[in-house]
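Below, in structure tokens: the form predicted alone, a single chain.
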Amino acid sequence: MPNYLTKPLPDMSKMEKRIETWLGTNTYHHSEFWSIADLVKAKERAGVSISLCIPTLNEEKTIGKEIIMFKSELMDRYPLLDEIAVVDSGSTDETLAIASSFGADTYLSGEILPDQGFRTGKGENLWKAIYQLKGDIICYVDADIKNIHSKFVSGLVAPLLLRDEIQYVKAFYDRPLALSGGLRPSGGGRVTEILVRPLFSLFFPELTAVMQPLSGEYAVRREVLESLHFPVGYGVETSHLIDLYVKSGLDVFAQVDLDRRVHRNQTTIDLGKMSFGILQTFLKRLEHNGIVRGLPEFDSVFRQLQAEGKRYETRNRVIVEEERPPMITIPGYRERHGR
């Protein structure tokens, strides 16, 4: 029998105290950063630049509103952002044309670092953005948000501007915080609560303090992003949290409550595909970080069942969580950014 567990279990009493302390010091509500003018002053004092990346694939219905909001509020009215960029996987609708018409820089992921080839997946866009964008801080925001607001950027970059020790800031929404308006619905997304939080509870209990580990909105310092591995598919956010936590601990993270996020919901079938990819990434990160050893080779076929009347059949999909290396290891990146 292979010996999978190689590290002792933590002292849970100390763990609970650590989590409670972190929740009190590193969890914010966006209203604490209501003054964008003050954030601009903090940005100037820090001497940093900020880039916004919006990864896209066929988002023509919402991308225009996002660009208008961020450009008018965070570039024209307040110079918090230095660039707004759309990095696209190959949309077949009007996503790129609309984004460009409203003032965003637009890039095809496949044309960035062409010598590195192209992979399909959101994580690929996020990785390529590190090369293409200029900012000392990069903020990622998904393109399908229907209730878009400037807080989706200003709220996330604020802890980085105000606290030098913070390196990675995650968003969460509709989560259990007792505010002046009362308690809001509890729990993370379905995949978070059914898969990721149980896995974190088993292997990284402190990371259970992150309200929504799979949220697509986060802001990160460049020197951190360039050092991280990037799964090109569903596992990119989970991979980031594990690798940075193992390297630097919980205190380099912060999270910001953005109240509410309205977007399209995925089907249970699609959530199953997502979970399969995340689980692959999770197991690989355990082995990469020396937490387990001797894992067997994974089967990359995800098998689902469907029924139509009295007819039953399997529905198989090959899902392989390919991984990009840290961007700092790419010679073209080091040359472009003088690293």
Second form
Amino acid sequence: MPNYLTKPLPDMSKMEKRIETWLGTNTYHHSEFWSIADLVKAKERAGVSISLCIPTLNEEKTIGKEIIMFKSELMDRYPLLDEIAVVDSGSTDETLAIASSFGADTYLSGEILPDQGFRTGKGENLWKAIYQLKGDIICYVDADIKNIHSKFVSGLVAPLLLRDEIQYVKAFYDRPLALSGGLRPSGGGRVTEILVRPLFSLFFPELTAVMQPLSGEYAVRREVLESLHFPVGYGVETSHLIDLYVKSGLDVFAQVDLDRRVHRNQTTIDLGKMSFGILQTFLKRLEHNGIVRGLPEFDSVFRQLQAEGKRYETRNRVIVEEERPPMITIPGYRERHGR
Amino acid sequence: MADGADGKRKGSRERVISHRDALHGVRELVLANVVMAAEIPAPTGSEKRVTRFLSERFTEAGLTDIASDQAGNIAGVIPGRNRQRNLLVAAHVDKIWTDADDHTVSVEVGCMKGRGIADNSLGVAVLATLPLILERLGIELDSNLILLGTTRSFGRGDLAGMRFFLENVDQAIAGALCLEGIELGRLSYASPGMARGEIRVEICGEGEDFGSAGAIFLLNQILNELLKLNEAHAPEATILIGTVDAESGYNVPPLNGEIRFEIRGESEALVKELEEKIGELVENVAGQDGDVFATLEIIAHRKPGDLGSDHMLVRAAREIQEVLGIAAKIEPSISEVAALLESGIPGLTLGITDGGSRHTRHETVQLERIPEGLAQIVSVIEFMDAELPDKATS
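Could you drop in the structure for the form predicted together with its partner chain? We only have the form predicted alone so far.
All chains and molecules follow, beginning with the one already shown.
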């Protein structure tokens, strides 16, 4: 049996310095980009167009406010956005009617690239948006944000407009608060802290610098998006980080503190499903990148237990993290966008 | 518009309609400002965050003389072509809600809901958007247009923001408009006499003499007397009971309590008379037992005022509403317009859209008729600019 206790500790100082440097140069607070007029000038200088994509499935309670805020502040008042699109998975509520009534372009995911079929999942909507939307930069914002503000978009696109080398900008929330005992760890969600951060620490330690790897708000250059695989379900954010990091390193990423995000809380049961999907995505990448070998074929059934009195039963759900190929490999896309 | 020839009248009507049609294009700008204004807590006396929001909007719009005064009001000026006279558009920025209340706005099909959205976030939003609205309509006024967000309107605030502004403004105001979120058609150009008061009772000791209800027994006595007074003086005066408050869980009689009320009357003398009668009944309650303390505090006053239904500003506003198909709802007001009338400034309060559930967490504004409400406001401002004399007469 190997003697684990005598294994030498890794040299932490180099990694810590690397992460600290990146945090210092590539982490922003949205207030650094308070002047939207200046961002519009930067956009004009860069000669790029920007699209906003909001993926939806039954989001009638929050979608209207998001569209009003973004359209008013970032289209009517300042021409930062060139289009606002809602890409929907088949809502049965008033999501699309409300979004349309406030001036968003609305699309059903299943009607985009119909020859590619339709998969259910947020990642599918994000992938189809690359085909449907026109922008050189696409900003994705989830539809369930209650405290929406124009900074959710302007803050995210700013690093792309101001620094050519940045390709992918993630949002994070809830600044570390100074407490009597020092700094509070910056809060990722429960899945981030219990699953994703430990996995990154083990296999991609530089990516632990990303405060909230699962946040649904990010802005990305088209040439990057079209080259990425898209898991259609829970793993899309994790896969993007790993794939782009492996290809281009940490320096193409930036992250922006957007202060606070109020949204509906998910149950532990739902977070379990999310973790199951993310883990599939993660393990596939470990194997694909030669970090581990010989993984068995995954069982796609996620098994959870529930009890009623003294009766116990399993709740099984099939969760397959199917992945869409890079959009650039789709002929229809190349034709539409002249790639 | 009121006295013009037929051709001029027709031109004015067409202009009002064209404003309404053009203003459909700015609806989202207003709505975004509604969301932002509504989600900022602004309890009476703590309005700094919302006045900062207005200040930022005024700065973006290029207003001049943007300033906050000692009362916390925020003002900015759209300079006129002929800078000799001044018009005022005001909206109170405070809300009845506390910092701890959830101020989240929800947007539904055809309406927005949230605490304070009608009273008065929509008014604040229109004030914030007004420079852009005038710009989009290509309107340049001869008069300076002062935009004013006023503080301390509600309750003990007693219109302190507007009063401070009027006492200290060093330029004459030729005419004024107060904005309220609801109701569309609201036309307030008169103010009743008003006194707002708080009656507090306190029982020292165990309160055994008051049975199982404690202070509630005393409050009940006072309430009955107030209702008798109300009945005796109707319809010339009304006593409105807004709050009866005494609590101590389920099984302990409370030892103190409070009634908040408002007297409204046609004359200052009548309001004063009722104020004195209420003072007497409070003294009687206090005198019935050595352990009882009862006090009356009058926290706000309004003098009665009336611009008059024949005033050219009132007639013009009614004609504009008629052109837009808005049914006029004429009602006296104890809000900011009362302070304007006390100062001798011709002024109106106008509502912006339909809505309801005022002062509840489901307070609602309907979106469909906002362009009509905006067209009404712009048209009244144009009238004040073009036709209201410096010394307005009936």
